[in-house]
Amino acid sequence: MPAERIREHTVPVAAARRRRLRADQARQLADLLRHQVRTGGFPGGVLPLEGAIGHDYRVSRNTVRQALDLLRTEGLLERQPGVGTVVVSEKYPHGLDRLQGLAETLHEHGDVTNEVRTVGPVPAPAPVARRLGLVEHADVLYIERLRRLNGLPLSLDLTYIPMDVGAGLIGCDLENTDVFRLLETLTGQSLGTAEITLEAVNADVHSAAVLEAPRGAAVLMLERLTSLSDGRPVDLEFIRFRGDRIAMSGLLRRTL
């Protein structure tokens, strides 16, 4: 192949090497910024210069400004005339190692409000009546909550607990109090332990509106199945977290 045409296939491929390579630190970069607004690595909420930023982390400005850009698409920086950069949205830490209502988890961070959207009896689904160790169409209460954390909607949880144990909620304050400490105070049991799966899902039509999220946009979805101390389970719950706004973390101990 004559030596023109091998530049002109050489130059194209060097420069998407190039743009790949910016992508990926750029990728890089942002996990390591992410990590710090989650927290609180930015005094007063303000980022560093986009040429600190490249100092600090050895990168060239225009991976510093795909870094930014990728954040920004996050909701979680925002670009603010005359000040620069800033934090514009708070991911609060949800622990995993831990059994506990949101309102306890997250007690640190301000008020856990909830509003009731349903709650009643319901014919339990096969799969919830699987679940809770019940005969397939058995009366279950069913619990639907928007709940917010300092006024800003925060998770969609869908509840389904046995009809013997859920008929006590009925009337309880189910606006401020977790269904954990109810469900301990009417079994007289302390909760035992949960079964859990995480997963990322895409906010449909309904919970996107409820929650005040772009529809399509992706959730934290948290199956979780809780059983008393003595191991009946009494509480099956799917709830659906904004993304944007909550962070899992947890302290894992490798066992051979």
Second form
Protein chains: 2
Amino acid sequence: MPAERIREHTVPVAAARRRRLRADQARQLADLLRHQVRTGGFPGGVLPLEGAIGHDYRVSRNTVRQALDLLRTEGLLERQPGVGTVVVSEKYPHGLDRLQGLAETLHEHGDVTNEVRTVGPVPAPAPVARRLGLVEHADVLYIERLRRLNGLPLSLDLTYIPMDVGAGLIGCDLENTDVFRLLETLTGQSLGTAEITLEAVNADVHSAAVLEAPRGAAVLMLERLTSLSDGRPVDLEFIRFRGDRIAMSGLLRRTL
Amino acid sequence: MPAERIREHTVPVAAARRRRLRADQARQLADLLRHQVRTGGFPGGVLPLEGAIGHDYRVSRNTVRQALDLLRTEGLLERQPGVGTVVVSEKYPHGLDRLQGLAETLHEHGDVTNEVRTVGPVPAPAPVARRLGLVEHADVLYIERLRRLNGLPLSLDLTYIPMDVGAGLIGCDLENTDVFRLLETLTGQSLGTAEITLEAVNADVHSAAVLEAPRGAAVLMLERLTSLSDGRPVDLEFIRFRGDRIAMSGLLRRTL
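Cool, the form predicted on its own is there; where's the form predicted in complex with another copy of the chain?
Zooming out: every chain and molecule, the one shown earlier first.
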């Protein structure tokens, strides 16, 4: 094969390989920087200069740029003229170790307020009735809330509560109080356990609009079935957290 | 105001309100169906007809269609001519109650295989060194793996391991064995605990390509710092799970 043709073939392949390697390195760097953003590792929320990051992490300035682009796309960073790259979105820590309401878990970070979009009795669909231990189509209280932390949309919560408990919630201050706290007050019992499931989904158009997030934004979906301490399930929730505003943390053990 | 002008104003507002209400109901229905998809609630993976779903959930057929569209966009369902709406993506359950490797936690669902994209020593960047209790730039073993379940991409894992332990991993069967199991064999100790953080992020272009997912697909990011039973941190991982293939489940308690 003539040298010309070999070169024609080799150069694009080598360039593609370099681009791939740089993308891999950028992802690697972005994950380390993301951790620092989340844990307040940059004093004043300002990142070091690209050259300094490159030096610290032993990567090229192009790789640093690509990593910062990645975190900008996630909505965590922004480039501000005359200041540099700054942290613009704080991710709030939500504990995975203990069952807590949103206002409880985030009390150090500000005020949780709830925009109640819907509240009222509905006949329980079969899967809701089954999980709450009710007969099909028995009335349940359905509550839909947009929850904000310091005024910013954090999550959209759909909640089903058996009517014997739920009736007492109508007229309560749902705008400013966690449902968890109200359930404990109304039943005179503390909550016991909750079965939770976490998933990552892309926000549909309407959910994105409600959460004031871009269309398709990554959402942390939490499904939670909470029981009273006597074991009776009283609260089935489907919660969409804005992915750029929440991080769930906990401790796992190898042996139970 | 002439009646004509009132109607001109009222009709679009009423239509917009109906669309919003339908979107809210579709989201509500989609969450209930998603749970059933995840838990194998549809025999043979085939959903009932739209009319039957509408009857069961007391919503219009248009609302059912919009809910199914939503789950199709998430990649969970597909419409198959002559069959109906079928489940096309199984979400595998990953436990949040116990610290387990991927092959361990998914052993009932099939074979986990790992495509090792990179393995070798690198100088530990400052945040890696700090979390693993090493001096900055001490060598760590860096492993990058694309993990598959029954051949389908499930997660992209970036792993850092202190070199005194990591050296023993080079040459091990990383393709077919969880790093957790190898760590326990090499150190003669069981693992103790892991600090985990879960986030939902949109996949960047390159990560999406590696995971064979659409650009911007929702990814469940797991950051995990695992320690041996003697308390020494030995494994720092950044794991991107495809959002359409994994659900993390666990039990939370109100009091510890």
